[in-house]
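First, one chain by itself in structure tokens, the form predicted alone.
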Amino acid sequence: MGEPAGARPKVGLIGWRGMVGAVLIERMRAEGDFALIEPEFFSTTQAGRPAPDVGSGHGTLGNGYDLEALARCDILVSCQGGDYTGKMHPQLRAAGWDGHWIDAASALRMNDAAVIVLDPVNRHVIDAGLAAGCRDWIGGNCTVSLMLMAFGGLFRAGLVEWMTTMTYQAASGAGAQQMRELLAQMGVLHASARGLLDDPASAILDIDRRARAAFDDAMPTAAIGQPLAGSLLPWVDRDLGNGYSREEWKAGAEGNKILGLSGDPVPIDGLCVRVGAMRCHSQAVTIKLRRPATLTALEQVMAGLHPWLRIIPNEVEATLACLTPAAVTGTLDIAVGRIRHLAMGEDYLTAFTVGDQLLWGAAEPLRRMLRILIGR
């Protein structure tokens, strides 16, 4: 990075109070990252107030719109969102700042000059970017990152001819307010039938009628837009006008860029669905293999990519105990199970995977990219 030997790089952090930012700070504390840097916290709304104490005493929050203060940092890490990136990143570059920009937002992901970072999967792409002088390091879409953490080994081995992925995305993927509203919706459903639930002799169809009525009469939907508790929403992100949601487009576009295959892309496609889980995204995939392979061989290839992958036996007890959002929430585990060939032949594979999208789908790739840049 060009600092004198022993110097700690100055790292500015913006957007650290939001959901992804808070998880990032939590992980940086846990891994001792703050001892390796000179941190400075910025805020777009609370400049001048005390900054969080990360081991070196309380400082003062800088102004997240102060170009001169931001430009004094060697590295900036932003979890503030795409609007902030769109406003501040070009101004900093135009002013001559040549530091490293690490970002959770999608605004710069598909820029030719940016690398989407997921180092257990694409360290070779990151290293090529470093050698080429890249300065923009962007976290990928949470669902795409989790999919590649699960099946990136098959792509690296050249085994994937095409893939479909059907997602089951948690409320937290939409934001903190959606998580709160999902819980409120759950409460409304319970309250609508509480008296009948307390009576063991009550008829289930009466309970069902009360719950169905609550969807129309009492369900809060300001954040989510529709009832999600007791339901699901088979559309995530905005309409691209061609039958695709933007979330569905990201699978192929971002997935191939992460893998370094944009020049010769592998078709990756499917549908994205929001479900009533609080945290962790799940996906069911179908993979057309380039050649037949045994399940044992495929599992070995998947498990060899990184140490966080957990192969779950395709058995009832193991699946229900280990292959759920409840089982992996708050962990770095990427669980993959229900692995079997399809009836079409041994060159067709199906599997199910689940991972915490606030970790490997958001915060952890940023934290690890920071470590790569500071060389520790």
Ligand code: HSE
Second form
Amino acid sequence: MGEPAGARPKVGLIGWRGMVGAVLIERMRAEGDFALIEPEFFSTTQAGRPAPDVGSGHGTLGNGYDLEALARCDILVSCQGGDYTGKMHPQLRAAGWDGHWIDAASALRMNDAAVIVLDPVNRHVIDAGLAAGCRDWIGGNCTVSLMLMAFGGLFRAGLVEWMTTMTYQAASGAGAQQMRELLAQMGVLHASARGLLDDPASAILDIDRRARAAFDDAMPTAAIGQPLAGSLLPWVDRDLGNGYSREEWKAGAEGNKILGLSGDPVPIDGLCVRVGAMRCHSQAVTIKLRRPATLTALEQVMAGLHPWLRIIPNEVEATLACLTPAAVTGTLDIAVGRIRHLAMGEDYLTAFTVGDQLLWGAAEPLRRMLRILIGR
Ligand code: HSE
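Give me the form predicted in complex with L-homoserine now, not the form predicted alone.
The complete assembly is shown below, putting the previous chain first.
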């Protein structure tokens, strides 16, 4: 990056107060990343106020719209969102800034000049990008990243002819307000039937009638738009007008780009569903294998991809203890279980996976890309 050997790169952080940004800072603290960089915190609303202390005292928040201050950074990491990216990234590049831009937003993801980063799966694509002078490193869609963290080994081994993925996506993917509202909705449901719940002799259909009435009248829905507690929403993200939600389109488009297969894509398709989990996305997949394979061999291929993969035995106790959002939340584990052949033949595999949407689904690939860039 041009700095003298031993100098710490100057890294500007924008959008560190939001949910993904806060998880990123938490992870950077935990991994000692701040000791390796010269951090500068920017804000689009609070410039001049004290910046967080990440080990070397309080600095001052820079102005997130100050092009010159931003351009003094070797690396910028943005979790500020797509509007900010759309506004500032072109201006910085037009002004000749040739630093590295690491971004959680989707705005630049499908640009030819950008690499979608998920290094345990696509370090080869990242290295090729580095060699070619790439400067834009974008985090993938959470659902796609988590799917590839689970099954990337099968793709790498050339075993996947096609794949369907049916998702069970947590409220966190929609945003912080939606997480809060989900809990509020749960509270309303409980409150609607509390008196009857306290009475062991009450009739279940009376309890259900109360809950049903709460769906119609009492639930807060300003953020989510519909009752999610006690229900589910089989549509995630925008309507593309061709039967697909944008989230469903991303599976094939982003998935193949991450894998470096856009020229000869593997069909990856399915339905995306929001459920009342807090921050873990789950997915049930069907994989058509290019050739029949034993479960032991397939599990070995999956588990060999990276150290965070946890194969959960296809047994009731292990599944219910380890293959749930409640078990995985807040960890870097990628749990994969319910692994078995389907009745269609030994070249059909089904499996279920759970991963934390804010960790491997969002913050962790960005943090690791920063480490790759600073060479540590
Ligand atoms: N679009 C995803 C979701 C989140 O709504 O769950 C982030 O990629």
